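A single chain comes next, written as structure tokens; it is the form predicted alone.
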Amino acid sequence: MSKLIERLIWLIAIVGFVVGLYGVYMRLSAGHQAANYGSYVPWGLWVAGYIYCIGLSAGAFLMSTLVYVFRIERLKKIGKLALFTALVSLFAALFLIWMDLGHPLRAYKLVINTNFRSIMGWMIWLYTAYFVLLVVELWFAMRADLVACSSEPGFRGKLCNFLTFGRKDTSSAAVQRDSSILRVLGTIGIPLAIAFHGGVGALFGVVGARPYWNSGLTPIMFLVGALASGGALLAFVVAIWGPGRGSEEHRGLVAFLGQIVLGLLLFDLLLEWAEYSISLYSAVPAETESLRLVIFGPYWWVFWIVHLLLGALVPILLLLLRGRSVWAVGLAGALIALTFLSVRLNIVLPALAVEELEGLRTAFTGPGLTFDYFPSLMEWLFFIWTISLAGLGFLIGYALLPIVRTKEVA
């Protein structure tokens, strides 16, 4: 069944990647004209697909910290698939907020001119930092594998030959000296995964002007929203390609992993019952308008169906009535992370789609000048094709790099 959704799964990201190359073209050679926001929704999809990939960075990272930080040896073969997750989802996000700017190749001025007293300046050397942290953290996981990997014949060999950077030393000395480092680099991990993805909720929470996302709870939630989301990614990607598929092992692990998630998830839902019923029981218009946009809007569904629905009652019941069944852990984990960016639509866009100034709406008209906002063509294409960037990158990696171990290091 794994083999069968795996070919599936490369299918679709083929399709996927051929499909919105358009969008990228569209995007290459109109700029943002084919997009449908503006001047009062100035965030789209983009963004809220930027923040929902970085939530599955975090998530998978922090999962991987249990591994190499606090050493719980159920998850131990799952550490280089977790860190690998959270690389790939990281390229997604950082690509997608990468071209929603107006100017993408003026984006080196974060750097070289970083105002710190910002909270978006601070966020580009955390993505820096964190990127280079998983890069040498998912090198010293794969180092001895690498040189085991070293020897077979072809081009994989060949790779993981280039890749061992001549250290190809896999005495127990040596691999307890990586196994050292990944703590020390784990354990710096886990302050700086929680500083970028809250600061990102920061980065919402302290905007006065929005009551919808002016809230101390703000980063809170989108920490819990980023382990829910990364932990079921990674729930399914184990289930699917993880380590002695098949095996009673292989079971109980995805067992497990589906017993954290639904932890999470309830957690999530919890923190989300808290922020919404406080704030509709309180009734400040500024903020309930937003709430009943998400929940009696024109895409009601979004919220009620694809999020409780398909997000967190089907999987619940799942992770409940066949927690020990690889399938329904791997597809509540599916049903889980796939469903979560409508979390992050309904953070980014109802706060934006309320009139600042009563008569707002309709006091100016023309382009971009609207409330009402709804993706373009060209935003989901290019959505698509960076997704399944991503996803290809991913089974390129799993197929040419020794992710999962097959068989223990000599």
The other form holds:
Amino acid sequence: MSKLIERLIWLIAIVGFVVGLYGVYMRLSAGHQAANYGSYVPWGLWVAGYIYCIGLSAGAFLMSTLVYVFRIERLKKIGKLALFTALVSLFAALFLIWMDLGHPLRAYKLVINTNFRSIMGWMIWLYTAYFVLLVVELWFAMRADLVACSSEPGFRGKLCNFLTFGRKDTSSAAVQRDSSILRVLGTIGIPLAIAFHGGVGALFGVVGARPYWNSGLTPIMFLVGALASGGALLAFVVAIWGPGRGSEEHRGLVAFLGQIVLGLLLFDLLLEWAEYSISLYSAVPAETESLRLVIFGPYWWVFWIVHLLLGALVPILLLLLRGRSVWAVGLAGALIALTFLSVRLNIVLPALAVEELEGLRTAFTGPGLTFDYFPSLMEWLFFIWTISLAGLGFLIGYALLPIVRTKEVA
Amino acid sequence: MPELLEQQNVFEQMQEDIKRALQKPVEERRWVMVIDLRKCVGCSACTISCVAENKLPPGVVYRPVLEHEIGTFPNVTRRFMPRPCMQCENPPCVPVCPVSATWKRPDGIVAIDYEQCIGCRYCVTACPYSARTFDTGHTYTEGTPEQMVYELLTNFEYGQGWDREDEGSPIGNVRKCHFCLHRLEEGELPACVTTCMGVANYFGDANDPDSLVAKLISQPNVIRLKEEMGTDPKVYYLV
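With the form predicted alone in hand, show me what the form predicted in complex with the partner chain looks like.
Below: every chain and molecule of the assembly, starting with the one above.
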């Protein structure tokens, strides 16, 4: 079963990559002219996709700290898988937001001219630190397995051999040292992950001009959403690619992850309820206007069907009623992780799709001077391409690197 | 007020006010715009003159005129409200810029460095007045057999020549009204002010008690938009 799904995912990733190439061509040739975001809705699918992927990354990373920092025995074998998932998601997130810039070639200015009064200014440094940490941590987590794998014949063996960078000591003292380093790195990673993903939430939360974002709960919802969606993605990944597939141990592991995800999802829904109900009850138009768009607007189905039905109700039932079944938890994880894009879209867009001043909608017309936003073909294709690229990166990395091995460091 | 305005040619006085202000050090000037909503007829000449002055491409607008319909048929009237950049004293768009490409000048005008802006559009989300727009590089004659020469004319914002031909800035940048800073520094009024046929639009240095705008904004019938945001706008509306 999982082999079949794995093949299916290879197929989807390759098709997405090939079809998405046209989006890349459009982005490079037509720039932002082929996009449907513009002046009144300045951020669209790519920004939502960015916070979606960065959330998956932060969530998967924080799950890895359960292994390397909190040393939860049951999760021991999936630490590397969690780190690798986090790395691939981070790549997708940064690529999306990079191509969203009006001047991608000026991205270096974020480093040399950082404005530390801007939360976005902080992000570049936090992401850089996080990227370095992820790579280093993944290397230490894999080192002993790289050594083991380097004796294999063929390309894989050579690659593993190269990646050991000559450090081939696998004595128990060396492995123990790796484990201590991992604990330190993971411990640094916890506040870092909270800072960068809470930071993304704060990036939205501090915008006073958009009452829908402007809430102290925003960064907290980002973090909980990251844990729920990243945890769900990991549950799916472990169900399909996890160690010892078919064994009782694997089943127990997946079931345990499922229970964690269930708790996180319920907590996320509680925060969402708090945010929505308080705002709707107080009925201050500036904020309820955005909420009404979410609940009753032209894209009501994104909230009700994609998010609440497919992303919450169905997974909750699966996890409650079939929580011991690998396929049910895997499916629930996939549903939550996939549909979380709808949550991210419903954070970014409704705040922007309302007039800041009455009459703006009709005052002047032109491309981008509209409050009605639906992603253009280019935006969809480019988004699909990026996600497929990350998916292929994961699949290739999984095939070549000892990400799931019996020899574990923890 | 009518007596005041009849005393002399309004444009002449505003021109004099600007010249006086330019004699002072830049940090002692406080440029403000006053728009008399009772006189605005919604002709949108200010919008168009701004487009012409700054060579604005499709999708970029610095000063739209918002229309409000008041009442129900048959008792209907309309109110018009031009909306330039408010040049806030506390501009929410400035601190959010990750690369410090936008800032408040000493004379209060919020400027953008087109060569520094990376086009992230965070400032667009942060402006409570939707006064910032994104230049994606559209042209009016795209899709037609011939690109018109006037589409590629150089614009002179911030006192510098900006060529659209090379696809560089300001394409890919966020853009906004700057009170026609390049004209101001030459002693000329902003394009929207000179074009207003109903003379509903006033401009000058509020730090000069003798200026026309200083007198106008000391009237009780003055409002500013979204004052509750704490932005302290420098565009005043007479109602």
